[in-house]
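A single chain, nothing else alongside it, follows as structure tokens in the form predicted alone.
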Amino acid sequence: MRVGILGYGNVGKGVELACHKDKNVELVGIFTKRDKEKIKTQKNSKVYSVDELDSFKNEIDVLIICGGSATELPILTKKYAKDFNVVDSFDTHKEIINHFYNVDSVARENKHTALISCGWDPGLFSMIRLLGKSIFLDSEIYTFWGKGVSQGHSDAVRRIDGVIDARQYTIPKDEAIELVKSGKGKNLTVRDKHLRVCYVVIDEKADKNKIESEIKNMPNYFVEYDTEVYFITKEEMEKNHKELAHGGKVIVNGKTGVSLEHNHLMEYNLTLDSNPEFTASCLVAFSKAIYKMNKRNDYGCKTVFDINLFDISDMTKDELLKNFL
């Protein structure tokens, strides 16, 4: 499978590493809107200007789009679904339906296959939530994120005027987790479950109060949460906030029995040293399914719910049955 990478931020760098580790993947090149001569890759990959993408229409099987969900992916995924099979990690949950149909119309019209919102949440966690609800019709499902750096939320803060750099940590509240596990979390709100903490480097002329207000009132990102904002120096950011660890868990409380007297706890955990590298690994694995689906003339926009697990593997059916079932 021949892969192109659009964007060379943290996720793009992770995709580059994942491609080079996989003998069944050929990385055609990295495409950037920045000066390509100034891009230093980790694996001496070829780098092209985004303006050169048009000339690669017949050389790339899947284009993995590594941009921010706040402003880039809603435009880029739809745009490039015209000429390529595409995969993205769009993670603004409330906007997924709109994003899906915007991409679907373009992909179907041009006989391409697209996968949106692929990563760990949305993505793997979505699959676990659906599995839990399908197994236990009488159930409550809870998702906790962190403690760790949210790439999407950090990117959203960095796009505010006057912000030079930012890290947003999502921190689950321990008391909420305990309530959920004991079956008493039904009335918890998102504010009850998580704290969001932002460390922000700003331009010396920027208005701190204005930026803090803009962060705390940002729809889809912070307005529904308790949010703390701390302004720090560039040096402090470099010293104390370089790591991109993250993780989270999905907890399913299910009930069975004549009177629903039997309780079941289903839990799925992730602990990630590198959020972007794990997300990138998901993108590359699921790209294989999109490539195979397109070869079967299965066009349009897809989500992880549409993926046949056989398609993300390079092993034969017999190998999978023997070793993993």
Contents of the next structure:
2 protein chains.
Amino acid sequence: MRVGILGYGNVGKGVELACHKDKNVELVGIFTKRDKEKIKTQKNSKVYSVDELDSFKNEIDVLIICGGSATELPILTKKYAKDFNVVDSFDTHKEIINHFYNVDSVARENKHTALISCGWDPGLFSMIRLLGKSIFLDSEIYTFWGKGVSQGHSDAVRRIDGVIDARQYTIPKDEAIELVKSGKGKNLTVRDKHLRVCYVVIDEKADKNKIESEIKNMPNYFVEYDTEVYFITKEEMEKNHKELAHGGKVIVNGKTGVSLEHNHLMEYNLTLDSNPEFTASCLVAFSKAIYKMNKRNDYGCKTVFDINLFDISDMTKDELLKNFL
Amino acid sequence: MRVGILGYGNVGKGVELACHKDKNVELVGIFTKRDKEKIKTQKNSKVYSVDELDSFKNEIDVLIICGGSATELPILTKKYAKDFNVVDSFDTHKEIINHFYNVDSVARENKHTALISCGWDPGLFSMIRLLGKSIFLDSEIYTFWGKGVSQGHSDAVRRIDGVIDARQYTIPKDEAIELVKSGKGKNLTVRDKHLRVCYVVIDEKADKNKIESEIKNMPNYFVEYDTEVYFITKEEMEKNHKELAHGGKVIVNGKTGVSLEHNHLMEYNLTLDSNPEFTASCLVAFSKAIYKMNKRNDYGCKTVFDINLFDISDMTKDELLKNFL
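Alt. form predicted together with a further copy of the same chain, vs. the form predicted alone above:
Full complex below, order starting with the chain above.
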């Protein structure tokens, strides 16, 4: 499979590493909107300007688009589905359905196959939630995130006047996890489930109390949570908060039995040293399925719910039946 | 979806309950080789003799076959794939590939769709193992089972001369799980990973020492493990060992990074009050996929690796994109 990478941020870098490792994948090139001469890759990959993508229409089997969900992916994935099979990790949950139909029509018209919202959430976590929901007619399903940096919440803090830099950690509360596991999670509020901790670098003239209050009362982002705010220096931020670790868990409580007397607990945990590299590895694995589906004339936009697991593997059917079932 | 159940043991009973609960499933009947008059169902389901199945060819969309993997399923699933879409939970791992091709040829010839080896292992655990293997090129994958009764090992003890009844619990060792989670599981032996505990009822004239030694040294089943043997009375067996609880976990350790410096831990745990009822719930959910695949003219034998998750759900695509991704 010949892969192109569009965008060379943290996820793009992870895709480069995953392609480089994989003897069944050829990395054709990294395409950037920045000055290609200034990009130093990790594995001596070829770098092109995004304007050169046109001439690679027949050289790339899947284009993996690594951009932000807020503004980039809604435009890019749809645009490039015209000339390529495309894969992205669009993660604004409430916009997925619009993004899906936008990409679907372009992909279908041009006989391409696209995969959106691939990664761990949306992605693997979605698969576990749907498995749980489908197996148990009576079930409660919970998702916890963290400990890890939430990009959206960090950005929201950065937009406050007087804030120079900010990092927001989402931390699941152990007591809530225990309640959920024991089937007593029903009345938990969002405040009960996660703690939000902000590390903030501010302009020396800014008013700490005002900023702290503005963060803690921010609607949608913080007001419904317990939030802790710590003011730190630029140096501390650089030294202590470069971490890309993340993780989370999906917990499904299901019931069966003549009078629903049997409890079942399904739990899926991820503990990731590098959030972008894990997401990147998911993107490459699922790209294999998209390439195979396209060869089977299965066009249009797909999600992880459309994928069968034979397709993400390079092993033969017989190897998988013998060793993985 | 109209479902038939062939075989009314513990799993068959679980399928009856799962069908009864599900407003999208109609249970046509339970088919038994026993005297149908003597079967008392849990939810007033209709019971027929297995000989009557012939006349239901056009009344049943999926026949769920609930039998033992040792002797029944290899014959039954293949046989009934001629007239029905069939689903089973065949779990003799090393025989799966033979069973697959046996069922595949009959199903294909008769334009039916079959699913074998559905449940949690093989089944959900297989899916997690393959996800882990495909996402990480560098990974170690471990499966732990228990605490729960192993049917195969219990049967093996029962075959010993002088043994009247036996129950074998497989118990994962906590120290091994911790080593595996911390990435230090590579040198673990089978003995390190699981403990086997047997509760045995013997004939009063039998030689305890001889039987204990025979169990502990039994090749394939016990000799490679630490095994504990307890002799109990028939009454104790009935009172304390009717439990159907089981569970287990799949742990995947993966590495990414320029020099594989990032560790990732993926963990999937099941804790089940009723092993057969959980397996039954999987069978019903995945039957929905088999029925849909058959309607799409996708014939032959399938495994969980062929299934996409849209197909196991009754929700519409839009509902799933909105609420489960």
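Residue numbers count along the first chain shown, from 1. Rigid core here is just the name for the largest C-alpha set that superposes within 1.5 Å across the two forms. Note that the structure is predicted; figures quoted are calculated from it, not measured.
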property: Swing of the smaller rigid portion against the larger one between these two forms, to the nearest whole degree; result: 22
